[in-house]
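Just the one chain here, laid out as structure tokens, in the form predicted alone.
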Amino acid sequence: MNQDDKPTDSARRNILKGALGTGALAAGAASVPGFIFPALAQGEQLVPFTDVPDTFNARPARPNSTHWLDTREITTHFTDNDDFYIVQHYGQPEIDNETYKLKVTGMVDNELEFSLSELMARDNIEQQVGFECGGNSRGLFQGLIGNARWRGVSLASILEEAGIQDGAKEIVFFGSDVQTETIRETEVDKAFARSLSIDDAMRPENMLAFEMNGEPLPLYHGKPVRALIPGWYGVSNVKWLNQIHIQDTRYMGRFMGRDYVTLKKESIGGIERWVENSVTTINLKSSIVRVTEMGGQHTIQGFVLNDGTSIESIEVKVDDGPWERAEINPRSTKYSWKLFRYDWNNATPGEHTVVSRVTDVDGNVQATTEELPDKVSRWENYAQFPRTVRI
């Protein structure tokens, strides 16, 4: 592990070793930073992807709209700051620092309040986590999209200064983030929020972050504190966090109940019923975003994202081919992206199909579009992704 991807307090450091782990194929940070993604070198260059429309464009990060990643142009382990993907829903909302307040309030034995100030002088924690939209599909080319750096202190230690009181059952995060919505020809302020049930919330990796890749938080990422659930989907990252509430009941807003909600066809004790669930952890998935060529010789490279399982392995096939190993970017750990690369040897001209599928530890395969389950909404976008070139 590289000194910039420890954890910078020693009294939580064994903690988050255990919350960064990845397994055999990702232990941990190396020191070869440009193993995987490196600039195009001296006469490397991509070789276009037939199924991306000529256009297609990722634009620079705008107010209150949604940026993503070109992922074909993925050259570092960290994403910048200004390409890491953005989704706001109600607005982007200017806070100042100096008067920020973060209240904790609810079933807790002491209410508290924090400045940003008193937020930062806490023990302070560092890791490096990537996720997705909800959202995030082919259409974007899995663009909404990003891995980061994020320094802020442990959600589990506020939590147990409050002292949570014994018949509590969620966690609700909200943000500064309000807008006027109609419902039942009602108009309603309603701020963003999402809620954890009290064991997901206690998980030694959630962070309260104020600092993403080395600089205070941007405004687009959730200025100046957000909310960050190793593993989950980015919608429960809730930005621009100013109360943590704690209540006996189950949260029922509308980025709860009613929207980010997968609607998906299951076997519910043996009868075939359409079934609704809150996005939650990310599902594993792997893509392959960019085919380089240089001196004749091809590379494949990709992402991998899941909930944090350790990772068995990635394997990348060419047409009807068979299933051949990728290599993982040892920088990877237990909650970034794990970016790959397969060299394919041999490429013959024309055009061909390339897809990846990764495995985990335990054994769930990356499922294909035939395999998953029928669902009706958009969101949770997992299947293995082929992509077509020419050679």
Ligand SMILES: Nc1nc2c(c(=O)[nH]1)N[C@H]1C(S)=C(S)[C@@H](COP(=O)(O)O)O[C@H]1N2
Second form
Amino acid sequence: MNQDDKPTDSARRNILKGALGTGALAAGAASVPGFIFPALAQGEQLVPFTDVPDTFNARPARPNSTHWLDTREITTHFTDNDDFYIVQHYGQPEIDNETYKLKVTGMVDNELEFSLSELMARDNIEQQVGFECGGNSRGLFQGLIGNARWRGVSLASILEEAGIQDGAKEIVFFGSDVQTETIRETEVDKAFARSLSIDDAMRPENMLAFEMNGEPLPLYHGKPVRALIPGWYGVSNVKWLNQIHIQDTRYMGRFMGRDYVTLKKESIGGIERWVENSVTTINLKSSIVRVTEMGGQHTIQGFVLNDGTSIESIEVKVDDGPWERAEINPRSTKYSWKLFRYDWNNATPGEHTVVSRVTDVDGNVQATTEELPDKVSRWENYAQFPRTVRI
Ligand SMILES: Nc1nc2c(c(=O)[nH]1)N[C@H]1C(S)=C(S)[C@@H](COP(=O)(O)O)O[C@H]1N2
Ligand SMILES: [Mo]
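Okay, that's the form predicted alone, but what's the structure of the form predicted in complex with the ligand?
Every chain and every other molecule in the complex is listed next, the one we just looked at coming first.
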């Protein structure tokens, strides 16, 4: 394993061991020596998908504004900071590192306040975390996605230092980005915010990150500090974090209760009901993102994301053929994305449908759209994603 890939920490090794020390892959997903996922080699070509609309070919604006990753260009395990997708709902607040303060308030024994240098001076942890926006979809060819190496401090250690009082229920994370929203005909200034239950917040892998791929957190990814909740959809990773508040009521707000809310049909104790849920952990998902050809040999590549449960297998199917096992990049860790490749031998000229499916060690298998419950909201798209290519 490359040194870069190991979650490292200084004093908190024991805490992290439980969460991160287990192998990212189950025994069945063999690690492949010499696994490569390179930029196009000499003589290698991208095989065009025939399912990509012209709008996707217009290059996304970047790096400083909302943009997605052109997933056909995923070649590296870590996404460059400038290529990593950006979603910002309320603009981009510029915060001065010198005057930055993070406040910890509410139902705690000690309210706390940290400057950036005080935060950075605490025990650091570093880990690989990949995530996608809860609104990522086939329409964007899954481009609201990225994988990076993050450094920061443990959230639990800060909450422990503050001392959460009995009766507290939720931890609310407020960003510095504020916008005037009209709610029931009243104009109110609202900060971007999300909350976690105490149990979810105390997971040892949660961190307050100030570094991304070895650089200070870029402005557009939340400078100087963001929350990072591994295994959860991107919306939980509150950028430009300036307050953590502990309270005994459920936090409500646009990004908990109105947006990033999935509406789907489910059996509730035997009764079929339409159910709404806030977007939380990343559903088990894989997608093919590129097909390449060199010297007549074709290769299919893609990614897996989930909540951190170990992966049993990733398989690829061509047309009506059998499911065949693909190889997972052995650099993958528990919360990184997992890139995979499959050698597509003897591909014949013409149009083909290719699709991937991932299975975790608990036996969950990525389903087809038809197998999933009826869903009318645009969040949480994790069905198998058939692609078409022409050889
Ligand atoms: N303060 C703040 N944090 C935020 C957001 C935001 O608009 N404001 N967007 C969220 C959403 S919806 C996503 S998907 C991720 C995107 O993180 P990125 O732009 O660094 O990729 O940030 C989350 N954190
Ligand atoms: Mo998002």
